[in-house]
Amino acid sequence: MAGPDHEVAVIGAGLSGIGMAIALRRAGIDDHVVLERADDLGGTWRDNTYPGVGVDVPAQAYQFSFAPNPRWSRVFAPGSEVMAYVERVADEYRVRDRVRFGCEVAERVWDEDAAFWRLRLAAGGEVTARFVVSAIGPFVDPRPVEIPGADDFAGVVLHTARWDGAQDLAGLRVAVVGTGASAVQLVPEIVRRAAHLDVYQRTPIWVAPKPDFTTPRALMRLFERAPRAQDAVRRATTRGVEWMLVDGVVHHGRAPGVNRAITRLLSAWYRTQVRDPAVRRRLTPDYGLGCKRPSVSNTYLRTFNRRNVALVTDPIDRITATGVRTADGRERPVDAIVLATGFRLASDPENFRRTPVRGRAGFDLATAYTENRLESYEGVSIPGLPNHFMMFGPYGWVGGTWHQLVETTSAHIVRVVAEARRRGAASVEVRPEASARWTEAMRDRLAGSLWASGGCATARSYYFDHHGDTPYLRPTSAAQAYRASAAFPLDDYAFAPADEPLPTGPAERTP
């Protein structure tokens, strides 16, 4: 029987994309492509363009430890840089040369008897892969917009991710849907130009200052010169940024007067930012910090003291031709509407309706996650899903930004490919024994969350899957999670040999 075409295939080209393509390089895995839907690489820095986009953590946390940038302009990057940082990464590592753009998989289906994947492509054909790492991010699709009447609306209609640039917003009456991190970064920028603008809130974000300021020369001058010296600033920002993000959720219950004294500062602060008492009080959240993704911005609260700005809380009842009503009955008129609902995560079966995930007898993803309580092993294996990796998995997220993350699980992926390359092995498969234990463990580390204080039920946060679970968070510390990668036991496991010899190659990464 023939062998399948490539070793590995990775499904997407952004960051996790990117980052595992470099891995699999380094690791002496030269047989493997990425498959991107896209016409470019860049994921969501490719994506989201709109106005006064960019990072909001700062840049030192948000690069990779192998790939230092010492030239941020700011502490917060914006995203023109991040998205020329991406493609720098992926020129110097040279993975363009891997990369199927305009490949969109479709479909992905385990062939018991040949032991790799067949990953049948939307525009027709496939490609095989021994083994498959979904790189596909956290935010796979942007939300289907679900308001009575959309496509009723004769304006001009914009979504923050799907943006054109060549749409002019001046002297429109503009009305932008949700209030989540898209819309912080883009509310202060569109106001500049808009005549009027109203801005529709389901739930209020906590929003802290944002510490920004233009990066100084020498500090740019110092990183290029000490390599080292930027090392220890990025762990240490990489480490606030945990800290913050990460130690005060998870051990919200052994100091939970740690997050009550937060919010009273936040609060502290919107009094400053917001002059009319009665908008400020429909601004602040009644949960608590972490249990809704926070952002940061000097300029968004500010925007409701301007008098072109209404802030609207009523419901939507539906989207009329010329306009927004609200379930109190009032219709008011817009130009333009600007969608900032959010996105599809990746642990909705939606996904996996629509882009089908097969595995061993009979084992599909979408059901799987619609039936039962969503596990992994290390955020990164699923049984009954042999040869088959998952970069951002169920209890997946680590530490602070997203290239920890990367690093971490691709340092996973590597030392089981190896090992099935040393034991010659067709497929490997994670023990559901394994399995299991691993996301008991977790559930018990995140019993003591602040997701799990009952004080989060206002905030109809991503982070609360359909199941009622908080799934998203790997409730561990980042070095503890790198450790896991190159500790946990290999015969959690299962591997199975092959018929015919398997591809040999170095098992330990290289420079």
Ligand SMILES: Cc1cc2nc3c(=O)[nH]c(=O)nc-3n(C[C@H](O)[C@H](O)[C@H](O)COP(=O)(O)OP(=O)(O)OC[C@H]3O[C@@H](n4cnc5c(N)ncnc54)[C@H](O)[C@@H]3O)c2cc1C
The other form holds:
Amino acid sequence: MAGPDHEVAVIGAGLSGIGMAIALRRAGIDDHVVLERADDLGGTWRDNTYPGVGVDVPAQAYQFSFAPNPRWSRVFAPGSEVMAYVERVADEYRVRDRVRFGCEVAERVWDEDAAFWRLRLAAGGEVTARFVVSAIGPFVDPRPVEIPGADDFAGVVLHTARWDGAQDLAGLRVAVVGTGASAVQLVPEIVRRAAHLDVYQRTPIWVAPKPDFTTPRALMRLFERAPRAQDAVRRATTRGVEWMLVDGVVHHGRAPGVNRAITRLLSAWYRTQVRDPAVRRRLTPDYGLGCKRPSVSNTYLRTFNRRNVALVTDPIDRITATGVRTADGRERPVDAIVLATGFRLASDPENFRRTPVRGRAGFDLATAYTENRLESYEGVSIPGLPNHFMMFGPYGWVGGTWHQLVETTSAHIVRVVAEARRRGAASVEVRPEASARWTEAMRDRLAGSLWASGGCATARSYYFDHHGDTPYLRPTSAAQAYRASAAFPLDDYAFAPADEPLPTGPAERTP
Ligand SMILES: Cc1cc2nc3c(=O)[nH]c(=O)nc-3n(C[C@H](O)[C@H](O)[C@H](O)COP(=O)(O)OP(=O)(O)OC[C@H]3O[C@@H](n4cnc5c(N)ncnc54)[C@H](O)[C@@H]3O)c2cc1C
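Given the form predicted alone, corresponding form predicted in complex with this ligand:
Following is the full complex, with the preceding chain placed first.
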């Protein structure tokens, strides 16, 4: 029987796909392809170009350990700079020549007889691969607009993730729908040009002060000359982000007073930012810090002091041809509507109805996600899907920043693929008992988390899935996750021998 087109196919050329391709190349697994539906790489940083877009963690933490950028212009880098970094890393590690652009995978089907995956393309045809890595991130497709009447609107409609830079909002009356992380960055920027802004808020967000400043030239030079000094800064900031975003949530039960104390401090800061007590009250969340991803900004809250900005918390009833009508019957006319309404959830079964993933013996990922609580092994593999890995699977978010996740997950995947080569195995599948055991351990750890405390009911957070579980985050430290990627028992996977010899080669983990 003919072999597959490639040994490994990676779906998606964002940070995850690029990091995965680098790990494969470093391991000597050279027969790999990256399938990307767009015409450029970069994922999130290619698609999100709205005014004010940038990282909400320090850029020193938002970079690969093996590819430090000594020249980040400021603590919180703008999106265009992150995009330039992504492109530079991809070029430096020769990833671009492995990417097939304009190549959307519409369906993944495991061919049991051939022991490889058939990836059906939206444009027709297929790519086959022995192993598949899904590097489709958590924030890819904008959430469809659920507000009645959206199609009736006669003015300009923009989504933060599909920004049209040609649309000038100068002098316009604008409605911004949503107050999540993107809105926190966008609102203070567009208010400078718009004549009037109505900000429609369903759930308020915790916003903390942003310790942002430009990087002194002397520090850039130091980082260039002494990479170890920069690495120490990278490690320290990464740990700091992890402490703020992960530790406080996961270990909440041990010291709930800490969360309450930080919340009180933040509330006090809100008093210095928002003058009108009624507006401030509406901007202040009634759920604990960490129930929903918080953000940082020195300008967002102050925006609501401006005369030309209104915070609207009455629920939206519908969009009309000329504006937005709220449930109290009031219609506010606008020229443009900006949807800052977020993305389809990575754990949403509907994603896998639209782009099905069909594994062994009738296993269908959409059905599994609908009917069963989400589970995985190490956030990477799922029983029923042989030779298939996810960069970001259930309980997969590692540490405070995405790069830790990518380096950890790709190390795990490379180890399994290398072992399959070593054993001459055609297929490898995580054992159901290993997956169940690991998932149970993660759920046990989450039992003491903020999310299980009952204080998050009003947060409407994407941390919670349709089963009421919180399978977003891996509740261990990033260091533990990385160690586990090198130490998990390989026999937690079942390796099935090939009928014929498979390609072998140098496949060792390199640091
Ligand atoms: C505005 C914004 C700011 C963020 N800031 C931070 C931050 O400060 N810190 C942090 O840790 N995280 C942040 N994130 C999260 C961010 O998404 C990740 O950090 C990271 O960029 C995700 O990379 P990825 O490669 O996994 O996914 P993506 O960047 O989403 O890339 C996925 C790629 O897959 C492609 N693709 C999707 N479906 C298919 C298909 N069927 N076939 C082929 N190709 C497909 C897409 O076109 C895309 O290029 C932010 C996210 C957003 C939206």
